[in-house]
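Form predicted on its own, single chain, as C-alpha cells, below.
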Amino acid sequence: MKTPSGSARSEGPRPLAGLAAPPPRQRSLKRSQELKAEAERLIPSCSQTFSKGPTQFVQGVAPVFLARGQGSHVWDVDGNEYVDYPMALGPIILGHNYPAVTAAVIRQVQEGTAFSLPHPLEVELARLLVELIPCAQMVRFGKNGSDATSGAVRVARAYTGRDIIACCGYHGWQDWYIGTTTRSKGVPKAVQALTVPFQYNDSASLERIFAQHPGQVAAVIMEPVGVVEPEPGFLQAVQQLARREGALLIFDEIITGFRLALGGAQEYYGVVPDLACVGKAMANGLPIAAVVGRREVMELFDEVFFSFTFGGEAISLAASLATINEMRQKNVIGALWAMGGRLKDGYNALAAELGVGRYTECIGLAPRTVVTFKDETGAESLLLKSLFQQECLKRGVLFSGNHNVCYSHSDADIQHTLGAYRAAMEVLAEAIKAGDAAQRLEGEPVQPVFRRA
C-alpha cells in the first residue's frame, strides 16, 4: 500500500483537554424559508440532489439555500457563516473561490465555453490523466459520475459481448444501477434483473454471481474504498476473479479520485484496473468527469455511442487541469489526510471522553471521513444524527455526516469545529441518557435518501 507524500495515518484518540465548546450562535432563516416555500411550488423535493435537499438536514434549523462559499467557509442566503464539510459533496478539494481555479476559469470565458469543433485543453487534460493514473491509456470526458460509470459499463458489454454487471457501492442515478436500490421506480424489471450487488469485503460474494451467471458477466465495478478499507487481499482477490471469468474491472473513483492520492485508490492500494471512472474533485467544483484505462477497450468509444454536446465544454477543462496541477504543485495530498486525520481522531477522542463512543464514532480514512450513529441496539439512528447536526449548526458547522476535507480548511477551522462537536456532543451525551432525543429535536429529523425496503 502506498502512503501518499506527506500524509497522517491516524492514531487514535488524543486528549483535547481546554477545547471551548462555543454558545448557539443567533441566527435568521427567514429567507431560506421564504425560498424554500417557493421551491416546493416549483422543485420536486426543492433540489436538484438528493442529499443536497432539505430532508437531509434538521429542518427548521438548517438553512436550505445557501448563496457564496469563500476558502472552506459558506454563507447562507441569510447572511450566517458555516465552516464547510459536505463541500457539494466531495467536489471542493481546494476551495470555494480558490484563486488559480477562478483566475483559470475566467480566462477561458473570456476566450469562449463551448466549441463547434474539439478545444486543444482536451488533449492537454487527457495527457495530464494517462500520466497520474494508473490504468488510463486512452481518456473520454463526461459531466458528472453517472456519465461515467455508465460509459464504461456500455463499453464493457460492448467489448465483452455480456450483458450481466456485478457491482459494489454506490455508482449514480441510471437505469443499469439505481435499479438494485430502494429508489428503482421508473426502472424495467428486465434492465434491473442484468445488475448483481455483491458484498464489499467478501470475495465469495462475488464469486458466487460468476457461478450463477456462467459466462454472462461483462464487468465488476466497485468503489475501490468507501469509509471501510479493504482487508489484505480483497481487492487483488476481486481483480483475479475478474481476469479469471473474463470480465473487465472498473474502479469507481469518483470519489476517491484525486483524493487519497492523484492517482486515486488504485494508486494509493496498487491494485490496478481496466478502466477507471473519475469526476467530482478534478474540477474543484466545475462539472467534469471521465472514463479512463486500457487502450483495447477504451477504443471501442469509437462505435459506443457516449457523446455529449458538453463533453468538451473548455471551462471545466481548464478549471480542472488548474486543480490537478495545484495539487501537483502544493503538498495538497498531504495537507487532506493530516487535517482529515486531526478531525477524526479529536472526534472519537471527544466521544470517549464524553462517554458517547459507543453510540457515535468517526471512521474512514482521513481525506474523507463518515460520522456513524447508533441507537441502543446497534442500529442507524438518524434521531440522533439529527440532534448533534441541530448543534453543530447552531455553532456555525455545516454538519451533514461526512468530512470532506479542502486543502483551505485551517487549524482554525478544525478547533472551531471540535469546540462545536464538544457541545453538540454534550446535549448528545444528556439526550442519551435522559432518553429525550426527540424532544431536543427544534424541527424535523433527517430522513434517509435510500429509503430501507
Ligand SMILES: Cc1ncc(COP(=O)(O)O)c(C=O)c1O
Second form
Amino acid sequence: MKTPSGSARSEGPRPLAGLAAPPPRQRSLKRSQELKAEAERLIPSCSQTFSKGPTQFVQGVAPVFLARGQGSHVWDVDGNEYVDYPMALGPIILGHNYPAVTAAVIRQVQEGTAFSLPHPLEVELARLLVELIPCAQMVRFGKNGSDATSGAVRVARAYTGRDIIACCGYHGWQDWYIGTTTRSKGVPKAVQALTVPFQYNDSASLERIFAQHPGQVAAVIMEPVGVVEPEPGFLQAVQQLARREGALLIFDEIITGFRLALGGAQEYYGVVPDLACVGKAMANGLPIAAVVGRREVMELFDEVFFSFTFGGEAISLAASLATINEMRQKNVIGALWAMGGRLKDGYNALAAELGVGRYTECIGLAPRTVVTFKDETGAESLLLKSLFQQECLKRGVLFSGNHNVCYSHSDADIQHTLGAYRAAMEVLAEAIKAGDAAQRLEGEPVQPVFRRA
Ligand SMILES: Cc1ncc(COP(=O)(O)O)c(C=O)c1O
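Since we've got the form predicted on its own here, give me the form predicted together with this ligand too.
Then the entire complex follows, led off by the chain already shown.
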C-alpha cells in the first residue's frame, strides 16, 4: 500500500488534556428562518442537493442558508461564523475563495466563459489528468459526478454489448443507479433490474452476480474505498473477476480523486481500473467532472452520445487547472492526511476519555473521515448524531457527520473543533447516562438521505 508523498499517517490517539470546551455562542437564525419559509413555497426540499437540505441539520438550531466562505470558515445569512467540514460536500479542497483559483476564475470570466468551439484549456487539463491518473489515456469532461459515472456506464455497455451493471457505493442521481436505492420513485422497473449491487469487501457477492447473469455484465462500478478500507486483496480480486468475466472495471473516484492522492485511490492502492470517474475536488468548488480511462474504451465516445451545452465551459476548466497545479506545488495531499489524522485521532481520544467510544467513533482514511453514532444495541443513532450536531453548531462548528478537510484548515481550526467536540461529547455522555437525548434536542432529528432498497 502506497503512502502519498509527504503524508503524515495517523498514529493513534494523542492526549488532549487541558483542551478547552467552549460554551455555546449567542446566535440569531432569523434570516435563515425567513428564507426557509419562502423556500418552502418555492423550492421542493428547500435545496438542490439532498445532503444540504433541512432534513440533514437540526432545524431551529442549524443555519439553513450560508452566505459566504473564506478559507476553512463559512458565514450564514445571519452573520454567524463556523469552521466548515462538509466543504460543499467535498469540492472545496483548497479553501473557500482560495487566491490562486479565484484569480484564475476572474481571468477566465474576463476572456469569455463558454464558446462555440472547443477551448485550449480542454486539451491542457486532459493532458494533466493523463499525467496524474494511472488509468487515464483519454479524457471526457462533464459537470457533475453523475455525468461522469453515467457516461462511464454507457460507454462500458457500448464496449461490451452487455446491459447488466454491478455496483458498490453511491454513484449519483441517474436512473441506472438510484433505482437500486429507496429513492427510486420515478425510475422504471425495467431500468432498475439492470443494476445489481454487491457488498464491499465481499468478492463472493460479486461472483454471485456474474453467476446469475452469465455473459451479461458490462461493468463493475465501485467506490474503491469509502469509510471502510479494502481488505488485503479485495480490490485485486474484483479486478480479476471483472477481467475473467469480460466486464470492465470502473472506479468511481468522485470522492477519492484528488483527495487520497493526486492520482486517486488507484494510485494509493496500486490497482488500476479500465475507467475512472473524478469530480468534486478537481476544481475547488467549480462544477466539473471527468470520465478517464483506457484509450480503446474511451475512443468509443466518438459514437456514444455524451454531450452537453456546458461540457467544455471554460471557467471550471481554468479553476481545475489552477487547483491541481496548486495541489502539486504545495503538497496539499500531505497536508490533508496530516490535518485529517489529527482530527480523527483527537475525536477518538475524546470519545475514549469521556467514556462514549462505544457510541461514537471517527473512521475512514484521514483526508475524509466519517463520524458514526450508535445506540445501546449497536444500531445507527440519528438521535445521538443530531444532539452532537446541535452542540457543535452552537459552538461554531458546521458538523454534518463527516470531515472533508481542506488545505486551509489550520491548527487553530482543529484546536477549536476539538474543544467544541469535547463540549458536545460531554452533553452526549450525560444524555446517554440519563437516557434523555430526545429531550435535550432543540429541533427535529436529522433524517437518512436514502437506504439501499
Ligand atoms: C462516490 C460518488 N459518486 C458519484 C456522485 C455523484 O456526483 P454528483 O452529485 O456531483 O452528481 C457522488 C456524489 O456525492 C459520489 O459521492
